Structure formats: C-alpha cells, structure tokens
Amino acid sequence: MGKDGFIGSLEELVLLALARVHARGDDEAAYGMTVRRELEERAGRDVSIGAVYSTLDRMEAKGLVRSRLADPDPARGGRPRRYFSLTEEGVAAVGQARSMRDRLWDGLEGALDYPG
C-alpha cells in the first residue's frame, strides 16, 4: 500500500476491475487489456493500457497482486500473456478503501444535492 497505508484511486479501480474479471470465473481472462476494458465499461474511465500495466506492476511490487506468465502464444508473436490475480493483501486493501469511503459518506444522506 502507499506510504500512509492506503491505495490510490487508480489502484483501487484496477483492483476492483481485476476482482470483477475473476468473479466471472475466467482466470484466463485476467490480463491487462481485460482490466482496461472493465474500467472503461464499468467505471467509464478511459485509461491507457500503459497506465494499467504500470499500475499492476506497482501493485505487484507492493504485494497487492501477483502475476504469472502463460505459455508463449504464436498468435502473439511468441510472447506469453501475463495473468494477474489479487493477493490477500490486495483484497484487504480494497476492503479498507471501501470502509474508508463508507465512513466518509456516512451521515451525508440528503446533505449533498447529488442526483445519483
């Protein structure tokens, strides 16, 4: 996690998108481009694939995700695809982020003129 023990907003979104991919039960779909598509479709965020991979790399260094390489794929010019999954620490981090947001929202019902 960050220096203060919290994850950044893009890290939170990437962790949630990765969790959604895994929740569909297709671990072979948990690679950078599917995470990017999930962010675009579910969060309305147009994030570059480079930003997704640099975020995944940073979170792997923090121990929030892990990756594994598949066998080389001839359709990808012999390059292997890199699959990602959340670690226990990643699940805890996204849970902590949700709890923090819930605490901040608590008591604001009706205080903000927010339509949705």
Second form
Amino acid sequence: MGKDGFIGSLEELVLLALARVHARGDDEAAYGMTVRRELEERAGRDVSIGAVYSTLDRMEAKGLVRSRLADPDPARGGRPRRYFSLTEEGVAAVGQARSMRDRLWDGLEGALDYPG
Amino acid sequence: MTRRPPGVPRVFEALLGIALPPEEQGAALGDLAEEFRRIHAESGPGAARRWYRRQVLSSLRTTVERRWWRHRRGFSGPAEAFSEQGGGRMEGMGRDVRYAVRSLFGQPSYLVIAVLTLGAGIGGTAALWSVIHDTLLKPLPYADDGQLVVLWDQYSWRAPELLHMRDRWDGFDGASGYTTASVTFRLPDGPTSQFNSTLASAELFDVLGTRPLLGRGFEPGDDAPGAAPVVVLGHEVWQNDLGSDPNVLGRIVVIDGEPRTVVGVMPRGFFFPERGYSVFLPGPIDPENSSGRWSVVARLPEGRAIADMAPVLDHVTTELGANFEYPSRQWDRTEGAELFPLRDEIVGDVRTALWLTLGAVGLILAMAVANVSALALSRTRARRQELAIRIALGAGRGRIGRQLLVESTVVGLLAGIVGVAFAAGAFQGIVGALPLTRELSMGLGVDWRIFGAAFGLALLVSLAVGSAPILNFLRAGPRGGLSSSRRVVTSGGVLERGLVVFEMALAVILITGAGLMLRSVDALYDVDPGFEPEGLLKVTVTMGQLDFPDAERGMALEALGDRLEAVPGVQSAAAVQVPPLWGAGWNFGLAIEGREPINRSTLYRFVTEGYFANAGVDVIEGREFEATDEPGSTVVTVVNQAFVREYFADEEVLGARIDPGLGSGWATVVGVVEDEALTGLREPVGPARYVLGRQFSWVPENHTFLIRTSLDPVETLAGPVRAAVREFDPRVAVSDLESMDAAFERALGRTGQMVHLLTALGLLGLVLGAVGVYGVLNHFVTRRTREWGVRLALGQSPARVIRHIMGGAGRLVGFGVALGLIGAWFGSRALSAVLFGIAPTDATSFAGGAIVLTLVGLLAAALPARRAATVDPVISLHSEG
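Return the structure block for the form predicted together with its partner chain; the form predicted alone was the one displayed.
Full assembly next; the chain just shown is listed first.
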C-alpha cells in the first residue's frame, strides 16, 4: 500500500485476479502464470510475467500478499511453483479500492456516456 | 537435475534467467515453461515460441529495473507507474525525453557547444583511428606477416650474391630478392601507361605466403635471363585495364615494350613492397649484372623472433665473406648484418607522425570532455534550485536523476551524429592532411566499425560527463539546493575550476606544438633549393626498353624536349633523370684521375642540354652542356659546389677528369653549378655530378621533364603536354604530372603536411580553452549576482569588482598556462623527429603559446567581469540567482 493507503491500478488488478483464482477453490492454482492468464482472459490486459512477479513481489513487501514455494515439479523442468495468497491487508486494500471507486461512481450513472 | 521441456527458446530463457533475482528464477522460469507447454499443445510450437520470446522481452525491463530498486531499497519499486506494462512506462520515458529536449533547447548555447566540441573531438579521433588502424595495425596481405623480415642494406644486394645465397638461406623459411621499377604498360593495341612494378626472384610469393587469385605465381626458372617472359598482375590492373577478364590467363600485355604472357592475378588488396605496386615481374636475375639494386625479404621460422636470429646472420655473413670481395667498406655486406620487420619498411617513419597527430586529436577530445563537463557542472549547479523545488514538490530523486541522464544521452546522441558526419565528411581531407606517402594513403577508407565505436564513445563520454553533476546533486540532496538560493554562494566550483585549468594546460600544449611546427616550416622555406620551382611543370616520361633501344633513348629524349618546346606557352623544357627534391635516386662509385679509388658513392644525374638554365640552377664556374657536346665527342661532366668542396677544395676542378662509372671512360669537368636540393630540403646537399645523356650508349628508361612556362597555373599545360608526348610517340608513358611548387610543398615533408593539421588543432584548442574559461566564469558571475549587488551597494567600486573577478580568472589562467608549459616541455620531445632548424624547447614557441593563451583566457574572463561590475544593486538583491 502506498503512503496514503491506496494501491495502484495494476496492483488492484493483480490482487483481484489472484482472488478470482482462489475463489475457484483451488489453492494450488494461484501462482504467477495463472494470475497472468486470469488478467489476460478476464481483463484483456496482456501483462508480462515479469511485470506480474514485479507487482506480486512489491505487494508482498507491503504485506498485501504472501507466498510459499512448492516442491520442484518435473513437469516444469524441475522447477518449483511459487503460490500466492491474499493477506487480510490485501483483502482490505481491494475492498477499500472498490469502495473508493463506488463512491466516485455514485450518482454518475447516466451522466457519463462511455463505450462498453 | 534441471530438465527443460522441449522447444523452449534457450537463449531467451537464459537471458531472463540472468536478469531475474536468483531466488525467483525457479518460479518465474517454471511458470513460463509450464505455460509454454500448454500453448505448445494447443497452438503448436511456432505460436508457443513466439509467445515465449514476447514474454521474455517484455519482462526484461521490469525485471532489471526491479533488481535495481531491490538492490537500493530492499523492495521492488518506487512507484507503480514504473512497473506497469506498455503505455505507462513508455509514456514516462517519453516525458523524460521531451523534458530533456525542452530543457536543453532552452539553453541552446550549452547544447551547441557541447554537441559541436564533443562531436568534433570524437569524429576526429575516430577518423584518425581509422587511418592508424589501416596503416599501422591491420595485418599485411601476407600469411603470418609478423615473421617477414627485410635484410640489411636495402636495394643494394647484387644479383651474384642473390644467386649464390639462393640455396643457402639456412635458418630462414625461405628468402626472395626483389626490387622495384617504373615500367610502361599497354595492351598490344592500347594506349601506354606507366606502372610501378615489382621485380622479384621466383620465390617471392612462396615467401610471402600469398596465393594468386587466378593462375600461378612465379615458378623456378621464371627469373633466369632469357626465360619465357611472363607477368603476374595485381588485382587493380586486372580490374581496370583488363576489365576483370576471367580468361586473362595466357593473354599478352606489353611491358616496357616487351610482350609478356599473363600467368596469374593476385587477390584484391595484395601489394608488395608497397601499395600501388601492381605489376609483378620475375627477375631477371642476371649473374652478369652486378649493380646493387636488390633487396631481400625472408621469412623467420615459426616461433622464432628477430632476436633469435644472430647465429643465422653470422652464417650468412660468413658465407658472403667467403665468396665475395668487399673492397669498399660502405658496401661491405659482412658488416652491420641486421633484420628489420617488413611492416616497418612498409610503414616507414610515418608511425611517429601518425601517433603524434592522434595524440593531438586526443588532446582536443580531452579538452572537449573537460569543457562539456565544466559546463554541465555549472549548469546543474545553476539549476540546483529548480531541481530542489521539484523534489520538494514530490518528484522522486531517482526520476530527476533519470531526467538528467536522459539529457546526457540526448547530448551524446547528437554529438555522435555530428561526430560521424564530421568524420565521414572530412575523412578525405584528414587523410590528405596527414603525413602519408601516396602509397600509404591508397586504399584508405572510412571504417564504419570504428565509426560505430565512435558513436558508442560519444554516448559513453557524454554519460560520464553528465554523471558527475548528477552524482554531485544526488549526494548533496535537495536541502543544499533550497538553502543555497537564500544566501550568497561562496563554496563550490572547485571541480569546474580544475577542469578549466586542465583545459588551459592542454590548449597551451597544442598551441606550443603548432608554434614549433610553424617555425620549422618557416625554417624550411628559408632553405635555398638552388633552383627556381615557380613556373615549372614537371612530368615523368618512361621509354620502355624494347620500344626504345638503349642507344636511342638519349637522342629520343632530346627530340622529345624539342617537341615540348614547340607547345604554345612553353618557354623551355629539359629532362633530368630524377627531378630535384625527389630523393637520392641512383648513386655510383667515383674515381678521379690520378687519385686512389674513392670508396664512396656519389649522386649522379643524366640530363638533356639546357637543363641548368631551364631549371634556374646558376653556373658558378665554366659552362653548362652545349650543342657541341655531341655523341662521340669528348665526354664532359658538370659537378656541383658540394662536389668541389669535398674533392677539389685545393685544386682546380675545371679540366679534371672523373670516371662516371658508366663504361664511357674518363669525363672532363667543364662546369660547376650551384648546389641544387636534389634529395630534399631537410638534408644538406651532397656531392653530385651531371652527365649529358646523349653522350652515353645507355640512359635510364625514366626521365622527368621540367617545363618552364609563363602560364598560370602551370597545370594549364598538362593537357597540351600529354597530347604532344602522345603525338611524339604513343609508346612513351606519361606520369606524375604536377607543378614543381607542389613537389616543393611535398618536400617540406611531414613537417609541412603536419603543420596545417596541428595549426588547425591548435586553433581549435584555443577556441575550446576560451569557451571553457568564459563558460565557467560566466556561471560563476551569474550565480553570485547578489554578491556583486551587495558589494556595489556597500560602496565598492565597479573597478574593484572587476579586479576581484579578473584576479580569480588570472589565477586560473596562470595556473593552467604554467601546467601547460610543463606538459609542452615534455611533449615537444615527441615532436623532435619532425622539427627542422629549431630545438624542441624553442623559447619563441613556448613564450608565444603562453602569451596567446593568457591573453585569450583573460579576454574570455573580461566579458563576465564587466557584466558583474554593471549589475544594478537593487535588481540583484531581488534576484534569487
């Protein structure tokens, strides 16, 4: 979280994508590439794996997510997966971001004409 | 064990692996591999690989940047915008570039000075480096050329020695005799031209280790007198004169009037012994001809160096001593045996001059760097307040650092473009201004790899230059910047001042060097050449041996002289075997009737009638050659004053008889002429004798006509002269047509050629030095506007303010000049090889350099000082400067 307690938009997107993967009930599914895929399929954002890790790493430093390394996986060339999950602060941060957005949107329905 | 799934682009994987922090490599690369397999299965290998490459490339920047921040702060990034993909990140960069450009163009004087000085320095260095690389460093077109050596006493080995040693070069991996000659060349039905040719023994190409492109080289026996006449052509001749004919082998070309069969063509770029030698003839090595005209090139066995060859040389001298007699110490081949690297023989003494020039250009580059550094420092200092405010308003320090870096990069890019343009545009000019022989400057070209390197250098230099103020600023932090705006600045600027002192010192070195060269050239101009070069056109004619039999050439030359005198605009024309200022040329032993043989060779020159009057060489005693000196009448000779001083100091020379050594018997001295600078301007004139060609049964194939005319410029005659020679006999080849003035300029030698370049560099140094002093003092004065205001408000007189500033500037300039004089004192030793008539520590040059730089430095300081003294106290106290 920034000094002001808000998160940036890419951080918000990554947190939401991570939450969506988790919401599907499979803890073993939440790692960098699935988050990236979720962002691409759901939000239409083609984000590089480097940027995803960079964001996750930064959010881990801020205490918004945590990660653990699994055992090496032969199917991945003997490399481990790094699973991510939201912390309470992370959940609070996306919630706060949403309510901030909602407050800003409040009363704008019908006033703004936007595509899609 | 790590096992990659099939097909992952390994280079890209490795690339990202290097960029990623070690603890993250596994997870990230594993993710990529897993996804790669999925896409591979779904969309095929091509799509998967494309996807993989795109992922790696777009991840690289974020990853590298993250590591940088992690390194500095322990976590990933300063602001989210930096790590976002695509638009956001690039927009940030775009903003920085736009900001940098705006900021730079806001101060065009800084931009222009920085770009031009850096560009000129870098372009000049790159161009010179190209030349040095080509002439001094590039491998010669021979196998393992470091093993090739030339044996002592060049162009003086005799054919019998070569033939005797032929199978006795034990300890060498082969050796070959060679010499050079100017020959006429034509296709059987074509026009005649003149070429430089190499005559060599049959072993030449084996020793050099170069195989012909077409056909063969020489074969054993090719070099024997009477062997079937063959020729190996250089690539240029094949290309230009034979239209790259693929069926050239077996064709006939006529060389010196003799039809020869083409048996081989050498590859492009091959030359020996110098560039421009394009016709290779085998011998003939005639055991009956014992004139010393051959050189020997040999190959050292692999792994052996020149220093290891002493026993082998002993063997050679013993062998020679046992089989030949050397009555004259001068030509005693058992003495002074030595080997010289072939490269040194080819490059000659140009080496010193080239490195010197590069040194001078390097000084300019150093000055440019110092200049721009000082300016950049001043600029950042002046902007400290602006930057501090931006930081206070929330701009990250990293961001500001990055913007300053982008500014440097923009300057570097522009300087690189200017440098490359400068070097490419001025390359021929630079080559022309260099002290290169015509042979050496052949085939020199712009080396684009070096220009690429120059471009990189421009970037590096400007980044280095830019980083000093950035570090300075980041270290000092914003507080220093803000507070400094509220008080009188008294500190800082030590680095700038140091740079200016450094710059002044370099400028003094350059100007002093240029002064030394100018004074040398002056001294050379003062040398009396003994003839009158003004109004003389010189043209070399070659009469091939078979086209013009020996006995006829002397008369043919006289007839050609008459024909040339009939050309409109020609006052007189006469020929000499070797033109003045050309070099030693031929010399033979000398015998004087009634004396012991003189074991020293003496210069001699074949001339045609009227040579001395035509060339403007005064007759001191007796007479010059006249119409009565017919073939068959008494053989006569004319000697120069140096000859009289050397051999007839106490005796009457007129009427004495000397042996010209040409089988003609005694020749009577009938005249003494003024010492003509035969070999060059730098050497004293040696004893010389002249003979009239038509009195001899043999004269050389080459002669140079000096044609006196009132036409201006004398080159106007070039066309008519060529036409007249062609009309006289199309088998006569014409070459080296130029004014004698041009030959005179060339005779000034490396000194004359380098003087223009060094003077230009000296002047450039002067300008750079002045700009540096002005720039730094200007900033110094501007920064302290308040201080001047306070001083003036408190009643200090403007004159005192000026004195204060000029005093500071004087110390700076004085210190720089003193340092420069010390540098020049050491540096001038390197110049001594090209100086003439003055000592390397010539006081006039040193004093001149010091005075000029002091004046220029103080003048550059006077402008800002005057401005400080005219500051309005009220305005200055309101200013935040």
